[in-house]
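Presented below, as C-alpha cells, is a lone chain in the form predicted alone.
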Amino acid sequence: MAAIDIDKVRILVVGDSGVGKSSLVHLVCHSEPIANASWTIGAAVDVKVHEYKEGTPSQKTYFLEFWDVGGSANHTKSRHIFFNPVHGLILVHDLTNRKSHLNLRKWLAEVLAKDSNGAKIGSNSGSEYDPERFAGSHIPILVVGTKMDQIDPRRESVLSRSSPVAEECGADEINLDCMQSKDLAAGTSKAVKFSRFFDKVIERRFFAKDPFQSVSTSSYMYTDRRRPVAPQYISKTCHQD
C-alpha cells in the first residue's frame, strides 16, 4: 500500500497513578472501553485518525498522537524526556479522589517548565503552578474528570462545580465514565468537546502565526494502522474512525 503523508500533533495525557488516564486513552481512540487496564510505566502511545474541521471546506486529516505518561512518583525525574514537543495537553484527575485533581497544578507546572527547546524554563518540576509565571503559555489544555460513576451519591455536587484548574487555564473540562462507550458516542456535547479541543490543537500547531508555536515534528507515514514506531519501551497503535 502506498505511503500517505500524514501531519500529526503530539498530545500529553497526565496525572497522578490510578486516575484512568490509560483508559481515556484507549476509549477516544478506539470508541470501547479498555478490557484490561494496567500500569504504565514510561509511556505508552496510541493514535487517533481526526478530522480537523469536519464538514467544512477546510476538512483535513491529522494523526492525533496520545502520550500516556506514567503518573508514578519514582519516574519524577525521568519523564519529563516525553514532555518535548508538546502540542496539547489532556489533565486527568479522579473525580473520586480529590488530591488527584489539587496535585493537576503540580503536573500543570512539570509539563510547562520546559519551553518549546526542551530547556528548563522553572526551577523545580515539582513546583506549583503559577497562572502569572506561566501566562504565555500557547499550549491548549482540557481537564478531564474520570470514574464519574464511583462518585458518592452525597458528593454528587462535584459535577455541577467547575475545576479551578480549568478556569485558571480557561480549559474546557469534561467529567465522564471511561467504561462507557455511549459517554463518548459521536454526537454528544462530551464528543464536541473533545473534537473541538482537538481542532485547537492543530490550529495551534500549523496555524498559529506565534512563533512560539514553531517546535519541531514531522509528518506520521500511514503505511500500517498497528504498526509500531515509537521507542522500544514505548507501545503504539492506531485507530481510524
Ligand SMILES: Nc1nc2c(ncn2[C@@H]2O[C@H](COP(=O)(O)OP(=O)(O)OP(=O)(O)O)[C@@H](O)[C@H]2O)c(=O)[nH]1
Second form
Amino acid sequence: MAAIDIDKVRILVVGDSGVGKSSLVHLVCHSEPIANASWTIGAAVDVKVHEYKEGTPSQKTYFLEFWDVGGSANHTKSRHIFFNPVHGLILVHDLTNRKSHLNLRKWLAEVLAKDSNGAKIGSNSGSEYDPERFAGSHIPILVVGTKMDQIDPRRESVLSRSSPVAEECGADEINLDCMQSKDLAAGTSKAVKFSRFFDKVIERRFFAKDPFQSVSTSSYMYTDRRRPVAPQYISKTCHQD
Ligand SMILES: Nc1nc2c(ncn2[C@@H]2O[C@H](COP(=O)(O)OP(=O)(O)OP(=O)(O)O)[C@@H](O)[C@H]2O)c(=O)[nH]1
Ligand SMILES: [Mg+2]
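To complete the pair, please output the form predicted in complex with the named molecule; the form predicted alone was given just before.
Shown next: the complete complex, the earlier chain at its head.
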C-alpha cells in the first residue's frame, strides 16, 4: 500500500487552567463537545484533517496538530518544552473571567520568549509584555473566548467589544460555547473563521515568500525588534522540524 505523505502544522493552545482549552480542541477536532473534561497534565495532542483552500484549485490536505498545554500554575517551569516549534497559536480565555483575558499577555510572553530549552532569549524577562514585539510576530494568532453561554445577559455588550489583546497582536478573534457542536457546524461563520485561521497557519508555514517565515519567532523577534537580520546570521537558533 502506498504511504500517504501529508504535511502537518503544529498549533499551540494556551490559556489559564479551566478556561476550556481541551473542550475547544475536542470540539474543533471531533465536531462534538467533550464528554468529560478533566485537568490536562503536561500537554495533550489531538489531530484534525484540514482541507487547505477548500473548493479552489489550490486545495490540499494537511494535518493540524493541536498541542493543548495544561494551564496549571504548577507546571510553569516545565511547560516550555511543548512550545517549539509553533506554527500557529490559539490563546484561550473564559469570557466570564476577565482575569483570564488579561493573563493572555503573560501567555504570549511565555510562549514567545523562550527557546526550546526554556532559556530566556535576549535580556527581556519572559513575563514582560511588549505589544510592539508581539505585533511583529510571524506566527498567526487566534484569540478564542469560551463559555459564551454563561455570559450574564446584562453583560452581553462584552461580546461586541473586541479583545484588546487580539487587537494588540493583530489576531483574529472568535467567541463560542464549547459545549455546543452547532457553534462550529460546517458553513457557520465561526467554522469559516477557524478554517481561514488554519489556512493562514499553513500558508505561513509552507508558502510564505518572507525569508523569515521558517525562523522560530523567538529567534527572529529577540535578535532585533525593528531590523530583522538575514537568516544566515541566526541559523544556529533557527528551528528546523
Ligand atoms: N458552559 C460551558 N462550559 C465550558 C465551556 N468550555 C469549557 N467548559 C467547561 O469548563 C471546564 C474546564 O474545561 P477544560 O476544557 O478542561 O479547561 P482547560 O482549559 O483545558 O483546563 P486545564 O486542562 O486545567 O488547563 C469543564 O468543566 C468544561 O466542561 C463552554 O464554552 N461553556
Ligand atoms: Mg485541559
